[in-house]
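Single chain ahead, by itself, as structure tokens, in the form predicted on its own.
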Amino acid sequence: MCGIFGCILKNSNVAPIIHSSLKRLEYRGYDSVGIATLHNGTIHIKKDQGKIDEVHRIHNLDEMEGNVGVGHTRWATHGAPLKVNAHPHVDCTGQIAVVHNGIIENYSELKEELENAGHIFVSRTDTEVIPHLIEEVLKENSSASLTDAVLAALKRLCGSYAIAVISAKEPEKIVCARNESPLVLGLADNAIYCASDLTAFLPMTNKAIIVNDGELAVLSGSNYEIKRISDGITVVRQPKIIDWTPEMAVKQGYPHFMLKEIHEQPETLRNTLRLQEHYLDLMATFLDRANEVFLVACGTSYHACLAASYMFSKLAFLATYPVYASEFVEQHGKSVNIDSTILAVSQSGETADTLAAVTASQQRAATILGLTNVIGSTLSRVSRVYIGQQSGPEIGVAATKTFTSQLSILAQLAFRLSKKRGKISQDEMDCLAEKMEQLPQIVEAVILMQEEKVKALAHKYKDAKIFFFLGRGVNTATAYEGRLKLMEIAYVPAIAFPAGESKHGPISLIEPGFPVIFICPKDGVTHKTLIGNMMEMKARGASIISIIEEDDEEVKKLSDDYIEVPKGIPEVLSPIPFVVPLQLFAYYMALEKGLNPDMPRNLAKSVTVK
């Protein structure tokens, strides 16, 4: 949930590089920031609460000498977002500094043990036990190296971590390690980097080395060595060339990353259609063999799974069970067995609740399949088969392009499985495949033709206190996703239901002017039923906002406002274009309220804690 960065340069001060790299990691956390550098045998630290720009204005983060350093941008888990809790954290001597992403589960026991040994703690974080543990190892064994001490300390930790450590006693070295939190190395001609993700150093180099769970990396000069934490054995791993350009991780002239990423969806959808068929076929084979299939995810990815459950049922006649990852172990943990298949969906591949569900299922011999945006992530490595969703970096906290990419790939899987099972005719398959190919152009048309109208709608309804989102069938998931976007970005309370459930209680809230958003594709039997639901709401004075297909005159007459989507989209694919106006609506509602949609309060991009 935090961002870490480390850097060794050959001939210049690292502080400006760390500062700029932390800016690229700020989406991972932004309640405090800190930098530590090594110069003349001394560790120098600047840190404070607040966003990076605020802290820089006060402390000038660039004015720190030293060619070795680490930095951190934080999202609080232990200890309030205060200066004293900001990273880096140091030992009693001030000679060891640590930055950390994750949670140390046994920190209370370790802290008590270390305090009894005379260590003085100054923060309320779990992280601070790490430098003190390293200090204690070095105190007990004066001949131990920093690497030895870090290895010994890590063996005492329970929980998740990606850490980077520097020591005044070994001033040309950074030791970093990971367990259940992401960590990657970057190599350049005159520098070496470690970071929570590639975005941090992409402007400097595209040569990367993924550090796996249970591994430690020692950086010195421009060299690196990877060791297994369990036994200290060296691991040989060559760098990979990353095809993400630095421009992919900046705003490209858009005012916010969220808007940029909404506009990138035609491109990312095209990328999903370029998947290697081998992987789709292989995953479809595993799904076909399964006695039961659970679709496990959190947040937006869960909504993609919910839509996918309709796709698999309607196209492939396969019953699947979408489950919130945070509830999976309690709800289904004991029933999972060797005949179960888990399809886990996570943009980052590091979502803690999703990985916990995966781990519990692995322990009961279930088959794990993965869909993720980050190749080399934990999910991609623990899956029997995984597919990369081809979205590129998503910096905005609110998932937009990753959601539609997930939907596209899950739809393709449903097609493959249907073909394998012979459940729909070749003509139907050909028609669906043709419409899939058209989706990038359809989404592009929605953005081009409807964005200004959505912007006007946001202005009209900016003072509304609450919204209803209603859909039927596969677009129940679209309603849930539209509600989530509005709540997390614009902080507007919202309710979402299958439209047929609205009369079983929620309709009691309706009064004159109450805004109700209907997701209303024209294909399928749900259209007439939705019209009935609209009439129920309109009769009670609701303001009807409809997302409709072009030329749906019947629904237009019932609507106070409407947004049009190109017609002819099969209902099973409709969530992909129909969610785009809802993403834009949430974005412009946030702007109307003077909010930054890229940094919603209390949220961060990659939830790597449970």
Ligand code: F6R
Given for the second form:
Amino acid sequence: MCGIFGCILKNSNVAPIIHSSLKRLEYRGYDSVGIATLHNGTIHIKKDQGKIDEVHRIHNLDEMEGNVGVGHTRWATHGAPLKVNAHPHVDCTGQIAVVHNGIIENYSELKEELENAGHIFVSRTDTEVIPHLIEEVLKENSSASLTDAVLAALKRLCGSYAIAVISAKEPEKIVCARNESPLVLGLADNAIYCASDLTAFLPMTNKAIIVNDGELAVLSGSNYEIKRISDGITVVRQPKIIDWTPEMAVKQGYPHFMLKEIHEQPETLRNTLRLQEHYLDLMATFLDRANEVFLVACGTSYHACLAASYMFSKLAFLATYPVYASEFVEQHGKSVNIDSTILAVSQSGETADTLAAVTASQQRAATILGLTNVIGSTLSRVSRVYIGQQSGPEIGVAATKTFTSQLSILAQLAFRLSKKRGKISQDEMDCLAEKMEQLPQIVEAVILMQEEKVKALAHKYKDAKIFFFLGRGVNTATAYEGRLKLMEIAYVPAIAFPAGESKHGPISLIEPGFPVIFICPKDGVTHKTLIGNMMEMKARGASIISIIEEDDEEVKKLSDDYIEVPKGIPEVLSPIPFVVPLQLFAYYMALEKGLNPDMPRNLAKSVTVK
Ligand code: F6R
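Please show me the structure of the same protein in the form predicted together with this ligand, now that we have looked at it in the form predicted on its own.
Below is the entire complex, every chain and molecule, led by the chain shown above.
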């Protein structure tokens, strides 16, 4: 998730406006920044790695001439957060500059094709193919307009994008376009803007136009024209007056970042399906060769590791050991050796306990693999191979979208390894791959269909003093995660166990009305045994709340309340949609108690002390 911005002003330089607008978009990404303006028929660029204020201190972003320009604040996906990878990116002639938010899936093929045609690339980004593609179109057809060239280039791209393009040859214009990444236009008397979201231009104007997927907009003077990318036909759309405050705009109208981030999960899951195959392959190769594999993390990331241990075992027949990072050195410090592999999972890449486990393992010559949301973080730097999970910044303290992304990537790794090892049939692989592709829509459906029900559930149980979360198999991890969310956001004590363990002690807590939440997908052998556990609880008067598949009539009958998830999800993937109602439940329980879910007491987003 990056932020893009473009602006044409009638009478003054755009750079200070771009700078201040990028500041408002900084929550979308902040590892590097850049601005390009058009002045006297030339494109001028200032860009560097670092946060906007740092880059401004060195380069004075306001001191650039020109009344047309574009800017970018970056959250690295392809290529480390270095100056060379910062946007804008230009073609070989330096006459076309592009800023981009999204992921170009087929950039390797395009880059190879363009390099063979003589184009010189300087960055490691996927974005750089775009200016070169536009240049190539213009080379082949010198009478084509910038708009035609952008339209032609976009037809070659697979993936997601919101882009803004300027050209020295048509210096009064910005051409912008969108597919699966947000883009809005802002209209003012003496200016026109395009941006990743309204936040960027809201202090200047509240007159906005949403650009839809598959559309391109040409801005010139203070006019705009929207066209369909598929056939270039003009689309008529009137502006709307937006009555959001700037604070509401940063949260895109959501009352809290946590809710916004829960709702972003279809998009962030889509991003995980666009990972570069060779990183997954490389990591799968390391895992395949490993003698012993430890999955090391804290908190929510640990729950992703716990789920992953089931995925690796079931799909790839690989035994892995999920370990709390804070316990790792005590538990395994002496036995780790050159044959050990540590897959460390950390959203921030800076969690002190996780890094301590990694450092101790490195000292004993173990192989370090990393999964993190922050490229450039310590974890990404110390890992032999790392995968960036591409979830964009997570601002709510409670991890939500980054958890489901971690699960999705770990499941993909398990698939890869399974393929490599020939452990499951082609049919099973195909079915899993198909379901994996459907997960973004499934999660979208869960949010759309169940949010109100979950809200009502939170209202009903708002005074409960304690909850039980029970799951079996891979959904033991979901149970743990549901409990953690509820405790940290709504301050409600909760207990989670693998359901089979409940009768070895915890069941003694049960008395009439005690709420027990069961995570109960239908696929796999755990369904039957979980029903047995439900009956045990019911017999003792517990209130049964179950998260079930749509047509699970048997469990519906046993439940006092239930939340439904679309059916047909393979068990190994089920934590991804099944955790979403639990995230929403914690969120609405916090609201019921008058708490701010974005800022739970005593917690920090990144825990950098041991
Ligand atoms: C819970 C939560 C924390 C983190 C934990 C690890 O919602 O956010 O439990 O999961 O502090 O953080 P990372 O993943 O950054 O290492």
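Positions refer to the first chain, counted from 1. What we label the rigid core is the largest C-alpha set whose atoms superpose within 1.5 Å from one form to the other. None of these values were measured; they are calculated from a predicted model.
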Using the core for the fit, does the CA position of Lys556 change by 2 Å or more between these two forms?
-> no
Do you see a C-alpha shift of 2 Å or more at Ser425 between these two forms, with the core held fixed?
-> no
